[in-house]
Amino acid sequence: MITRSRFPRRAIIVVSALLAAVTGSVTTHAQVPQADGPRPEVCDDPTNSLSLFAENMGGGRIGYGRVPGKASVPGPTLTMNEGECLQVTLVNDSDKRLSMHAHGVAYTPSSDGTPTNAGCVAPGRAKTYVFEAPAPSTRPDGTVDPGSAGYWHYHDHCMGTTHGTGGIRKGLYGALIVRRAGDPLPDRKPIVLVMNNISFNNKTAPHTPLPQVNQGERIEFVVIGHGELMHTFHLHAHRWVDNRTGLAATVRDTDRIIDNRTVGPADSFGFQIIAGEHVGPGAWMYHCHVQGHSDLGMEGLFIVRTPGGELTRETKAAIRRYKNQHEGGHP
């Protein structure tokens, strides 16, 4: 395998192209390396394919990214539709052994992403995982296969321990959304909030996410639990239905309406709301409602601007007070 640091980037591309013609194996950023091991067999013709790059981010963090140098915590949100098959090539540009393990979808042992099934990726190597999102169907015995639509997630399962505890602590996780035909689509990218020990996305207030949206937009949240603790996720001034989508089917829908939900390690759920519906613009808090966790910084702001995209004077003042509260000032 060619070591990148010993060759100019242009030379790497040329030499790698020659190697690819002979062996089919490449190890550069310009062209994703061929995966280690046999090709998974969960589906013969993937609907979509993409690459993820695992990288050191500084500050002890490691994240996934869609392109080199753009890793984030959480990693990119991956979206599938029921009936589709996704091929993901994970390129390990970190200095640790790691993997990608997905929840909620179908895969063979070679795409399990665990040490048990030889799914780890060594530094400088790559591996392809294949995931299928089954659609609902009726089994031969008359029972129902419910399909795979839902708000899921993916994470490391190799770093530190055989369960990826070290990787999850460093930030190797992301959302995986499987949609069903007819599901409403949000107006913006989903807001992903991972409750990982005493943090949201490995950060505490005032450094937690402060998403800004416009009043009237359809907004989608994905909430994921990781770490060692139980949490309760609460969003101020908004509510949703406690089902797969967070939406009511009819005006007579009897599903429970909630604004607070318990989240344990590896739990995940999502919902859609209309920003500012019935309440208007404002700086609306989201937080863990375990009081001690909130006091330690497990909170952030969901900022709803006017329909025209402006921050009201009251919203600006609330944001200032929020930041002062967490930076040693006064409300």
Contents of the next structure:
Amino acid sequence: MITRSRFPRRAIIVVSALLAAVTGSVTTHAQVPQADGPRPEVCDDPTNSLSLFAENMGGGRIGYGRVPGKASVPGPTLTMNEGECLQVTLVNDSDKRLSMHAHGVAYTPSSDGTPTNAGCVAPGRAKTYVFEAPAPSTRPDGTVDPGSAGYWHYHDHCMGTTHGTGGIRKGLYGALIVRRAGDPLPDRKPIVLVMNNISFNNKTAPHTPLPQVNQGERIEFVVIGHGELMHTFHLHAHRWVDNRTGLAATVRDTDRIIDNRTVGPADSFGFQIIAGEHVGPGAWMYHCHVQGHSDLGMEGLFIVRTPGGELTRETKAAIRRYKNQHEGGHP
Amino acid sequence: MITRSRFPRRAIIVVSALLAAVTGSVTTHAQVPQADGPRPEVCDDPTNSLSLFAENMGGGRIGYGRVPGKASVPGPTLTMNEGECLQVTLVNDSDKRLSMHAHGVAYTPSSDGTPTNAGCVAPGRAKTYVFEAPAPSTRPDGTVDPGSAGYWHYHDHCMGTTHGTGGIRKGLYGALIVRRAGDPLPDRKPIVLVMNNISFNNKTAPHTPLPQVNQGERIEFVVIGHGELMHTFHLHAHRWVDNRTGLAATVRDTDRIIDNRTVGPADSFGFQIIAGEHVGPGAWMYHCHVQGHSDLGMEGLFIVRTPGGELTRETKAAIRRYKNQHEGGHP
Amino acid sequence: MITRSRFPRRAIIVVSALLAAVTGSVTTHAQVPQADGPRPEVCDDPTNSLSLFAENMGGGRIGYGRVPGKASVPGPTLTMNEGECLQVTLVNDSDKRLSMHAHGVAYTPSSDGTPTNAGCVAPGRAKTYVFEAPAPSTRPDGTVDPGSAGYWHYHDHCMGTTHGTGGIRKGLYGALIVRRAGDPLPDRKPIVLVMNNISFNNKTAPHTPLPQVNQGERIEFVVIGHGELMHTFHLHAHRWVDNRTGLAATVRDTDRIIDNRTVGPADSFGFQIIAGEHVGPGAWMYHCHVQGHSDLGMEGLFIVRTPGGELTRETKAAIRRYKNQHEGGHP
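Form predicted together with another copy of the chain structure, per the form predicted alone context:
Now the full complex is given, and it begins with the chain already shown.
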């Protein structure tokens, strides 16, 4: 007896979706259903609502965007806090059926985003997915519900095959961050790097991201795997902890400190670092450490400016060399 | 000076092995040897003993079973508690030499189950392997012996090659769970999923397991890798902790919460979840998230019924769609 | 304004490098520069300095060594303590440009060892790399700098491609261990096993390492991945904890206990075990658990003698069988 939303007319879809995109929220007054399952298909108030528009981007790519005409690969980074519920209205402006399947959060079958659970969206139609981010709690039997904080992601699960292989290949994926109360917040928006087949974000060097930040800023990376291949993610000159946040809990932490990590399809992790900590400004490579993958252009630069926001001469020279390496010259 | 058991006659083997299978235990009065090594090849009393029968199953499969004629892929799930010793008498009813090599537990060379340590069993013969599950303890130097609790496994190490490549390919593998005092017990027997080449348990959809459980039950998964390929295991709508038990120790646990994990050959892990927690009943996919693997049928359904044990209409419809997807129709 | 060292003449290079090799240390009186970055390119006193000589080894291999004519694959194991700074003068006695890129430690762009940061060394030239191993500390904002303790590694990043694919393939890699105050020390020098394509240390059985140790000794393994392929490392009859040190912190530790681990290119981990604990002397296999890799010879033996240093009859027989398996006979 789950409440199902129907969007019979395209005009209504776009207006309400745009409204949500502008206001960042829509008020819902849904009946809490007497469900077989424990959760309705709409969030209780208060709620966060937003829209995603899936559309062709040219060059064989299909992406998600927050407003029509602005799709990107990866799609927008979605952020939740544990305890929150999020409604996402997906508008399919492409010419193929597709969906949104989220990792890490809770959802009823209707929001699973799979053909098996009838969660695909036909071209020209829309569908609202509801995601809940449970907070940790102690169960009546004394065991612990771990919550859902993490560096997660969402992706198509319908296009091409029942697993969305066609959609993922074309770029239908994005990051979903669930934060726990007390988690430090980064100083800039997260750097999302998706290792999809032999690419970052469906691009190879010199077209991969070259994020620029200032020395001393708290920077957050989210790394996601997709596709057919295993990868290892390596960042030069920085290190982090191999746990939920990438941050050590204490100076006596026993978790492994790493600067390289295996990333299989749909694996995801994130971490925060202080840009240039111990090392200063520079053009620091990130790359897949599978040698053949990096040699094919699965690499980029994490550019750390001075604390005042300037590029050092040394950094400018490194950027120049990097670009020359990818202009057909001898590496 | 390790005591070696000899089984000269087939009849004696089967009688004693069946006896162990029926009683679940055999009494041993072995001399504790004055060994080069610290452990005898028989367990001290009290002991657990059981038999495994390896046999051809048809369809190119070979499996282990607790009684003749009942081999399965995977083989029986073996369970120990830290501090215990287990004797397994392996009877080879197949036509090729094979063995049992266990992960995670302690054994002398004679129970290593490899050609190198002369641990194979010829067709028509039997051999007793002895496995000890050490409990954690503090060593005299102050460091900690970690114990052996974990979601482990056992497999052939003799058939086809010195690494048992032929036996593993055909299905000679199973789960071995070592529990620590205080570990929560599941409400049902564990769901064992072995990612062996592009299959679960040497099967592809729609023939992969479709376990049915009730919402609210504590369910235990054991995931094991085998063969030649890397995989990632993903379960829909549930999440667990990436540690020894899959359970958070406290609500402030810092371990990573996951719903997807890389699984290489002979990697193994397990976790317990509350079926349908936060999400209710449903047909929840589990699959390898390497896209090409799932598209080739490396997937199945974890079916959560209502707390009263009923399948919802929605769940029945999902199961129907899943089966249709694998009947040659358009996915 | 980082101080750059120039080595214009080969003779000076070799003399000073050899001096460092012999004394284990060179005194530096560098000016602390007013740098864009926070760290000079020389260590402050007191400092550790050493030299590495890269050279052709025959058989298509190129290795690093502590003195000329003594290169090895892997190169020398370098060890630091958190809080220390290390200067390595790399002398290129090969006929191709190459470098040294370190994982886990801090360095300025000049010591990155990449073409992008102009860190390669031409044939016949030398370059000093400076590596700092930060200790954990609490930052002014209350978060924790995790430090740099770990089982890391170094490798070429210049030969063949901008990622050093040619150098790594030929053997230009080694272990770099950073210890934390209080970490237990092993009783012997670490056993370093690099899973580079389908080899350990560029060798296959029966030419892979066969380390011999005595039962009861504290033995340290360092396992490093390289090249193009994913592997899983398995050691028979022993287990360790999947954390920074491989050691459980307490008898109630919740980290996963393992005896098999996925290793991707540039992943690295280490652990300490008590040789033969619970199992006694024996010839214990270590191998990649990707079946096809082990069958191609990606395996070796960890040989545990009696506490008094003797090989048991059983162990000798196992070594004999192992060697026979690799002499073209039936496995």
